[in-house]
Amino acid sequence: MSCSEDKKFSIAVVAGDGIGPEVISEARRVAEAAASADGVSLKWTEYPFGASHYLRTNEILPDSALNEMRAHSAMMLGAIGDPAVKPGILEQGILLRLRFEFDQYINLRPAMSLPNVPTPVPLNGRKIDSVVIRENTEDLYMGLGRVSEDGRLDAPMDLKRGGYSLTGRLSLEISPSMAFAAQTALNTEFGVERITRHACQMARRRGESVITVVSKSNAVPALYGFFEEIARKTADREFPEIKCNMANVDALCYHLVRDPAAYGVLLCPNLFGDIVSDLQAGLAGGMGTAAGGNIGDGLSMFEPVHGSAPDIAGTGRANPIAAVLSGALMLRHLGLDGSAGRVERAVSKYLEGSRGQDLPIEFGGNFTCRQIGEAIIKNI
């Protein structure tokens, strides 16, 4: 993480596919306007990786680009994915590779009520203000999976993470012989401890005394019972003022729909964090306002949670607010709290002052992606 006294920050940009370039363009303009008010300059380095580049060159994400990216202060990423490319190729080759290569072990996904953003369930005068702290490098997303067509599987299970390496083989045989798939999940003491520390630190910054660990230890006791045990021990040992509650993921989803404003910091293993954060985004008004950050001790990456939405690319219908708020997360990560707050207040002022036509199309208005960006900048 860089110091705000540097006054200059270099930002790597992978705008991605579909609406990615459109929303990232507005996020950049808003971030520049906010930072310049503090006398800070942002220098952007654009990288072409995504579906179009892959289809044209058969290149996904070369090592040379990763080495260049490492020298930047942070990264902004648009959405990755296109129907012309088989699912998984770009997501694993770009998104997951970036997370793993730079050991971005924290996936930060806040959800909050915003003015004039309709919600699917009544809040009865309360406001959603929660954050999912998702472990981002372990669990079922580690890439340790194989498919067998003949009933036998013998495959290496080797990988490296920021704090450890794993070596071994998975050998399985099924009788009677039939095709099957196997996916290996892993939670380590190292991984659970460090994500729990971040969740407790987040609760402390928010002035809260509770974190909720979202798990499923009753059905998967080894994997998620271990996650719960290490999380509780870490919180008790290092953050005695923070209470560590446990919730099964299915029950939590039920209670979130009934009372979306009831939770603050939610600590989740990788798979459940992906699901719960999307639910929270929907309850807060939609993916169009859902910001995200992939944070580690080296290069951190900030991206809207929504997908590439190729069906509306180029139409102006995209809502850039999620990307803009992801830019605010990036500014705060860089130590530019004043600039980040300026962006967040500008988004709220724009929405609060909007009625009818000047709302995003997603919320029933007529404002295009570009017009929304302009309106937010006017409030900085």
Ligand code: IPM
Contents of the next structure:
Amino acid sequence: MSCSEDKKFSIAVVAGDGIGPEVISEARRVAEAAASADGVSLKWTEYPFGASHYLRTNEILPDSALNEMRAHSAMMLGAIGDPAVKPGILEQGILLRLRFEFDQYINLRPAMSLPNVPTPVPLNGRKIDSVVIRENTEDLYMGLGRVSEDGRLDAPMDLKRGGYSLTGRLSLEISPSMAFAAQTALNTEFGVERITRHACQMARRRGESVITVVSKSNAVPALYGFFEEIARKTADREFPEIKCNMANVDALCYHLVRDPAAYGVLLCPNLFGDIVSDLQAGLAGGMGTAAGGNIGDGLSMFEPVHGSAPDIAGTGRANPIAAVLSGALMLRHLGLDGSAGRVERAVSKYLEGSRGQDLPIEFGGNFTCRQIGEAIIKNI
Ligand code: IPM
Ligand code: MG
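Starting from the form predicted alone, produce the coordinates for the form predicted together with ligand IPM.
Okay, now the whole complex, with that chain kicking things off.
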């Protein structure tokens, strides 16, 4: 590849619903400004998927679009979900489908103290600098669930993942007959090994010698006892300098609230990672600044942790920092460490230099989504 080809990246974009388009628009402008300062250009392909496209066309996410997306260097996603669409349809049909189709097995969710961003718990001068590494393709998120109205259930449980395919049936009968629901969770050796590897690499990069494995083996021993065992074995075998601290998720939540600055890498199965990443985002300053990435060996996708917030969509009240910082994660993933650092420093500088009024509305200022984007760009 020639040098000039090296300097172009194509990015697929699903801005999505609610505040998605407005925050993504700022994230794009900031990422472009940072990358162009390093002589790199970003080319964006927009996809219309989300609630209004679905309501208009009945189309959720066609296979043809997946194939096109695959050819991009990375993807950005704003937010999916709208009160006009039954909960679950778009979340599963777009967001989870993208994560599974592209085998984005790492959900990366850092949380950091940022200047002038209030935290709900006193930190006594310490700083939060933690990262949830959430397994993103297994656990209770396999989509293998059924409701039985008549006390019997006999359903295929077939699925494909990046590294394996699963076939079989779930066959159950309950007596006395009554309606029930069953959802199957799976953690595989393959899945736990690869996410543990990533968590340990992250700890190594951060210069840390401990990861916290978020589990619940005392009550759910097969699923989470297995997760712990494979995580420990993988770390012992491949990262002898890194120690796994096992923590039951309930106790971990308690300690996270009492002392959020005490944690570094939190390795989580999918469901606990979903919950714990919201908790740590809340502790570090809120959804307005919580960035995320869905990373795999193929197409990776970067999205803020927050949802579509339809109540404030179009009002300018949305805080684009979470999307902007997700853009920084994307730049780093593309190997553009310099540009990523530029974005992160620009966000910090903007917040640090704020004198109140020019803070995001959620932090007591009156800056709109657009104005925040502009202020960050000025600091690039
Ligand atoms: C998240 C969200 C999703 C999840 C929903 C919208 C399906 O909560 O990205 O954390 O559960 O993973
Ligand atoms: Mg969530």
